[in-house]
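In the block that follows, a single chain appears as structure tokens, in the form predicted alone.
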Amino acid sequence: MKIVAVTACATGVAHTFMAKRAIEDAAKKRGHEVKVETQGATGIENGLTRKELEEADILILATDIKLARTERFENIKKVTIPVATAIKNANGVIKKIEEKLA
């Protein structure tokens, strides 16, 4: 499965980086290809591409704040979570997904 995901925490730092870890690692452990956006303090790092959002089975958004150029994420298959639900439980985020996507 290709899994795409944006983090964005309220400060924007630490949160948003600990979910992006949690996702990327429990992805691999599982067996997929993984790209994480973040949206922080610094802005967006690591962007998800047209391409990415288009290929992608299904989008992560663990977010705790609204975040920027949503637009992009129009017409995909997509779960939004708490960020502290994807650093406390990603694998069993993704095994939900992939058990509704089976």
Second form
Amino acid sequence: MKIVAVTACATGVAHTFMAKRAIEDAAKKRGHEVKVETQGATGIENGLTRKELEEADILILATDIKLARTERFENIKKVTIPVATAIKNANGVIKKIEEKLA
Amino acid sequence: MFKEEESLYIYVNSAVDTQQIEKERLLKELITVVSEGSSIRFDVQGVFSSVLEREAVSTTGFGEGFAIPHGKASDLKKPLVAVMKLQQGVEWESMDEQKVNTVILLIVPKENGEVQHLKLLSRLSYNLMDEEIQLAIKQDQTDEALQSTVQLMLTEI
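Since the structure above is the form predicted alone, I would like to see how the form predicted together with its partner chain looks, so please show that one next.
Entire complex below, previous chain first.
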């Protein structure tokens, strides 16, 4: 699968990047392509392009706050989870997505 | 062990000699340890207040026995990353409820330090999610070994 994700936490730094790493590692371990955008205190980094969003099978929004530029995400299959869930159990989240999309 | 690099200072201590098991007292002691163990001067009390202020917002417990407290110093030229392994675990209200055995203290310059601070904290949080890095830190018995693991933790995202 092609997985794209956006992470954003309330204080905007540590958890945003912990979630990014957790999603990347879990996705790669399960054999998927992955790109994770962060919306943190330093703004949008590693931003998802229109092409990447079009080609993605699923968009994971791991966020505790209101995201920016959500108009990009309108016509994509997506799942929204709390940041803590991504950090603690990214593997379980991706496994569930695999089952749903199979 | 203290080292000055182009963009930051690094202090590592693979076995900090502290008996404090209460978070605030421990932080005060660790900041003093860093100040004494490095060749740079900064305002210990100011850093302590700034670190406590941040702790009051939300816990800096990372999980897996790590914590990343951070604060600002008005008299610092570049950021200082201090990694210290404790003799005994300390309660830190971490997400996974584990006690903290390794403290990664980040002190950044007060003036114009905001972006640097955020970048450094992002990088540390990202790299510390790597289980191999976590394991390496737990196994490092000497300052030299810990120092080389810390270099890995500072790799750009």
